[in-house]
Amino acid sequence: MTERTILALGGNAFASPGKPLTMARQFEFAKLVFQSLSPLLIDHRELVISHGNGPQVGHMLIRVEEALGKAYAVPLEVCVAESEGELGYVIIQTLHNVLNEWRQHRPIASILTQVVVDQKDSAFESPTKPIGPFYTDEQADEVRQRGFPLREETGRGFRRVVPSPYPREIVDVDVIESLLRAGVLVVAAGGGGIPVIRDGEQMRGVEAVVDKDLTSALLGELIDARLMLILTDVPCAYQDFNTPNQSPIGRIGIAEAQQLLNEGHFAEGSMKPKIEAAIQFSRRSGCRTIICNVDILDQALNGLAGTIIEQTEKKV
C-alpha cells in the first residue's frame, strides 16, 4: 500500500521567473509540473496537494490598491481565500486534463481551508512577512498613513509586511479526511490556509499570512500522513548555501536537521520554514520529509536524491 502523502508546491510553480504572471501561464506551468508528477498521481495513493500563493496575492493586493475609492476594500485574509479559489481551479482542471491524457480517472476536489491562529501570537506584534507590490518613498508615506507597516528592500523600494503567525488548528480537517477515505485527490491549505482566530464559539478572519509548509506539516500530522514532499526549485537543501563552502544535505535525522537550523544555515522565508516543517512532520515514527525538485523526483522517492529528513539519526 502506498503512503498517504502531503505534496507541498511553491506558488512559483505556477509562474515563470522574469515573465509577467498571467492566467494562461499559470495553466501552462501547472501542466508542466503535474506531467512530471506521474509517480505520485498514477499509483492512486491518498494525496493532499497544498500550494503557495505569494505571486498571486501580490497581484491581488495591487488590484486592491488601484481600486481604492472605486470598489470595496478586500482584507488580506480574503485575498488569501481568493487565491485559494484561483489556484484551486487551475490545479483541479489541470489535474483532470493530465489524468485524462494518461487514461486515469479520479475524483478531485479543492477545499477552501481555514487555519486557526493564536491572536496572542507574537507575530502580530512584529510583522515580518513581505507581501504585495513595491512602493516609492512617496507611495510608502501614503501607505503608512493608512496604518500598514512597511520594510525597505535595498534598491527595490518599500513593501508592506504582515504578521505570519504559527498555524494551530485546521478547521476543515474532518472534511479532508473524509474525502481522502473516499478516494478523492484533495487540494487544500493553499497559501497556508485562510487565517482565522476563535472568538468564543465564533471565528473571524485576521489580516495575516500563514506559512504554507508549516500548515502542510500540521495537516499531515492531523491526517496521519506518512510522507511530506516539498517541491522547490533546487534539488535539495544545502549547508552554507550560496557560499564557497556550499554542500548538499542528503539523508539526515531530526537532531541533525535541528542543529543545522540552529546554526543558521537556512534563509528566512526560503529554506528555513521548509526545514522547520520537515522537523515537525517527521518527528513521528515512520514518517519522513523529502525536499527536492521535479527533475529528481523519482530518485528522491527511492531514497537516492534530495534532502530526506526522518527520525533515524544519520550523519550529514
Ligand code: ADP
Contents of the next structure:
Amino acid sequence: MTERTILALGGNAFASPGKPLTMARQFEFAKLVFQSLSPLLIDHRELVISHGNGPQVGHMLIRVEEALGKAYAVPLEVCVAESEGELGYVIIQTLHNVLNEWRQHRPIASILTQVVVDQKDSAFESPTKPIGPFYTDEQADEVRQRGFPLREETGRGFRRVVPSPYPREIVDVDVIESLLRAGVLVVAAGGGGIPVIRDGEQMRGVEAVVDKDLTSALLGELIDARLMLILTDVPCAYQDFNTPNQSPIGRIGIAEAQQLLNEGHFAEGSMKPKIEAAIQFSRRSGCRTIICNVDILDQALNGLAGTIIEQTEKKV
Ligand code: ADP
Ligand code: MG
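Given the form predicted alone, corresponding form predicted in complex with ligand ADP:
Below, the chain from earlier opens the complete complex, with every other chain and molecule after it.
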C-alpha cells in the first residue's frame, strides 16, 4: 500500500500546551511524533507533510515588536515564510535522524510554498483570525495606532486579528510534484502557505494567514493524493463536543459530514476547518480523509479508529 498521501500535522507535533515553546522542545516533540509515524514512513509511499505554525508566528511577532526601531520590521507573510524555514528545518533534520535509526534512506526536501489568495476575498474586509500575544488596554492603543485591528477576548486582553482568506492556487505545486515523482519526502505548505495575491503578471505578499488544513486539502487535490491524513491532538472529531452527550464520529460519508458541520458541532478555527478540508478533499478526489492523533494512527489507517470521511456515493 503506497498511496500518495498528504499529511497535515497539527501544532501539537511541536509543542505541548502549557509548556513554554523552546527550540529544544520542538526538536524533542518532532522526534516523538515522527517515531510514531513509522506506518507512513517505511513503506516508501509518496508523502507531502504540511504543518501548523500558530505558536511560532506568535513568538516572531513578539520579537518584531520588542525590536521596533532597532531591527527592521517583518510583515506577517514574511513571518509565515520564516516559520516554514524554522519548522521545515526541524522536520527535515528530525526525519533524517529518525529514518537513519531505522536504516531507511530517502531524500527529503522542504519547499517554501506560496499560496495565492483572492484580493476580493471577504476575509480582507473583516479579519477574524486571532494571532500573536495578548495586550493590555495601554499596549492595545499603541498597536492600534500602528494600524492593526484588535479584538478583545474576555478576561485575557486584546489580540491582533488578521484576515484568513481561502487558498485558491498553490504556486509551487509543479516543483512539489516533480520531487514526489523523484521519490523525495516533501515538506510543503507549512502554516497554510505564504499568502500572495496576483497583480496582473506579478505576485506580492499580503498580511494574512491561510488555514493549513484548507491549504492541505487543495494541495492534496492538485497532486492527486489518494489519502489526506489530518493529525491533531484528539483521537477523532466528536458530536456535541465538550458536552455530556459528546460522542465520537467514526466512518461517515460526505453528506453526513456536511450535515454535522451545518448543525454546528465543530469549533471555528480548530475542528471546523478540518471537517471543511476533509469534505473538500474527499469530494473532489473521491478518496478518504482521516482525522486522528498519533496514538491511534495504525488503527486509523486500517479503518478501525479515528474519524474517516469518505465519498460513499460510489460511481458505477
Ligand atoms: P491543530 O494544531 O491540530 O490544527 P486545533 O487546536 O486547531 O489543532 O484543532 C484541534 C482541536 O479542535 C482539539 O484539541 C479540540 O479542542 C478542538 N475541537 C473543536 N471542536 C471539536 C469537535 N467537535 N471534536 C473534536 N475536537 C474539537
Ligand atoms: Mg488548527
